[in-house]
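Only one chain is given next, in structure tokens, and it is the form predicted alone.
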Amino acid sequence: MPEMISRRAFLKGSAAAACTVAASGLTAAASTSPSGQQLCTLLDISKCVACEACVDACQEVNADKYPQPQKPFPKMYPSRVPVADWSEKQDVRDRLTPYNWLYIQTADVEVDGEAIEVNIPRRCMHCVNPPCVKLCPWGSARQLKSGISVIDPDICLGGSKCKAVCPWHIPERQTGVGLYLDILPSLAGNGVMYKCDRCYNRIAEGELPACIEACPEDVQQIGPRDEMIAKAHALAKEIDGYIYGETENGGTNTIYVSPVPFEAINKASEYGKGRPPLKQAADSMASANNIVAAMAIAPIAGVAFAAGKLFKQTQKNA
């Protein structure tokens, strides 16, 4: 597949924009692409089979990542703050979960009097002004310069400001792990909130996301935003098909292009926790009140993220 960006190829130019993080500890794909962009997935969905050798790789590669929580719970004031327990369900694969970032949505669409499946790998969105990001309070969720938004699990609280505004509410909370352990366990946030996190490390060293890596059928490819999007409407005009993320949210590093309408994907769907619709998405940061926000949130995130690094860093020293 001469179009297909290939294992190392897709960052050559840019291995020198590799670097690490060293505020947030985070081996980051800072990297961008050759032209300063960011990196930007694109889905063919008319070719996913729902074989699911992309969720296996996910949770393969990301295992180490995944939270080992700490039993038994600490009782939360207020009762209110749920506890969220996926420590015995790590083998759910058909919504999002703590333990698993990636599954196959599946809709068995009519258009036109024809009967057509689609089944689409869901993740976290990427989106390129991410609200996750621009909202979390204490800093714990950021944009690296590749475009990928992570949580950074030594500082996150669980509050889960980030799934709250987030359009598709991705992030999910796993209870007893975390910062709140060390700090207040029983009054914060109740653990520590998980997502795709585009295999950052991976790409850091010049290597694919490994659900795009395990993919059969080449469903995905990854490259500079633009160049995305630009092959995203070429193939829609091929296969007379749809674009979802282009615009949604502001824009996403998260195309996909589909033969068949997204309201009619929206409309056969199950959604609902875990279970993200393809639905229409304002940009959620151009409002008013989340640029104020944003504005007033940046520097106590940033102390905050500060301060949470140092005490995790006296607690590894101690």
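None of the values given here were measured: they were computed from a predicted structure. Here, rigid core means the biggest group of C-alpha atoms that superpose within 1.5 Å across both forms. Residue numbers count along the first chain shown, from 1. First, how it differs from the form predicted in complex with its partner chain.
Relative to the superposed core, Ala293 shifts its CA atom by 2 Å or more between the two forms.
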Given for the second form:
Amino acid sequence: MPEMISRRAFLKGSAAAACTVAASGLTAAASTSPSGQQLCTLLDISKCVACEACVDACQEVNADKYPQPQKPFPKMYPSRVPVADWSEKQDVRDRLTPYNWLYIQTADVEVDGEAIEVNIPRRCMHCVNPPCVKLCPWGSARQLKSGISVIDPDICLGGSKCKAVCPWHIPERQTGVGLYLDILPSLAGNGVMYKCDRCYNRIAEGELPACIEACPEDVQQIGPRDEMIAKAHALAKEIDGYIYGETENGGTNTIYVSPVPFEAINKASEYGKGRPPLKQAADSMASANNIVAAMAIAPIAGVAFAAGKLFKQTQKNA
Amino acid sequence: MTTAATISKPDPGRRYLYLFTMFFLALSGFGQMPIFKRYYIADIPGLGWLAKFYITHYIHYLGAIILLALCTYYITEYFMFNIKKRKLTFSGYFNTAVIFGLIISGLLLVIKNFANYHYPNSLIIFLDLCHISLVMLLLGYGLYSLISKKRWTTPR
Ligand code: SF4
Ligand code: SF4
Ligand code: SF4
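Can you now output the form predicted in complex with its partner chain? The one shown was the form predicted alone.
Once more the chain from above appears, this time first in line as the rest of the complex follows.
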């Protein structure tokens, strides 16, 4: 049974190895799976009953990471700078917020005349090459060796670039907290960005992410990426289902297997701020990374042009 | 290698290409920070691209490619044609060192942007700060050089 690998195998293998990593501090928690691969989750969404035990568990174990903003907020200039304040709405559960890193998306999908309800736990996808991390101008978003992407609340200035470049616009901002308060709060920065950090601190201690542990239906499994992808394909074959997350944005570490097509889920779901669609997403980092070869060739071209000039000059002088 | 007898004359075309490249590198580089939208600059017609992170990122890479070609061109040309006739001024050494630092820190950041490259976080912050400090130095010194007409080389 595919779900059996979820807890036991993870605890014995990946997390046991991860146990040797110091438990505190972001960099210390750079645990990886025993194979050296990124850690990946597989979600069998046909099993999710929308009980929200995972949402509760996430809120409980991560509560001490939530923002505690100082009020009143410093006045920010220019006036167009938006204040993002979720501190009075901490109980919102039907979308992503700085205080809710996981929500259950629900869709009533009709397939071949049959109505099917699907529930999909939604949070950060933990991309293999995460643009939120790679394009963060300050190095406050980072990717651990395990592939987990984390935003450091002590360094983040809340400029929201990570959200802009994320294909799913996952990170959510809270104003009035973080480093910007100590620099130029009126002129630069706007708080801190928050999102699922895959319970990196629990993983470093050999525990499962809270949402996986709490789920009564064993919706999620976690393990090395190759293994999870093989299982996702086997499961998709078994249920004649569909896969999302394997190739999106160049590959993610969140693989959904659904009994109904994702296009149908998209059509039947409500999307908006904090509720990202399960849309197609091309590899965000690819276009720039693809021209890096030219950076290697450029110096050769420079030398060749200069040599050409020398050649012409000597011809002229001859 | 024998050096040619004549001095290679500064080519205005290439000088403008250098300035043009540096201008777009600096602009797209600052565009990596979320400031152009906040401060209405991206609202100016024709400058909307400054708030589009993937576009500024791509332009920065294109600029880096041209800069690398230009730098190796200038270095090779200097060693082939001019080394016996002209020497680097303080300005020349300073600019060269700063651009070298920008290229090294930039290339390390480019490598980081590939999948499965995990630098220690302190290194990323160091490289980011290095890159931005060096460009400020280059721009500041460039302005001073422009006003006081400083040249990179002088006759020996
Ligand atoms: S889903 Fe978005 S926030 Fe999460 S790792 Fe990918 S780019 Fe970053
Ligand atoms: S992995 Fe942890 S932080 Fe992420 S959604 Fe699950 S419980 Fe929340
Ligand atoms: S705990 Fe499991 S079954 Fe319940 S909502 Fe979360 S993923 Fe679905």
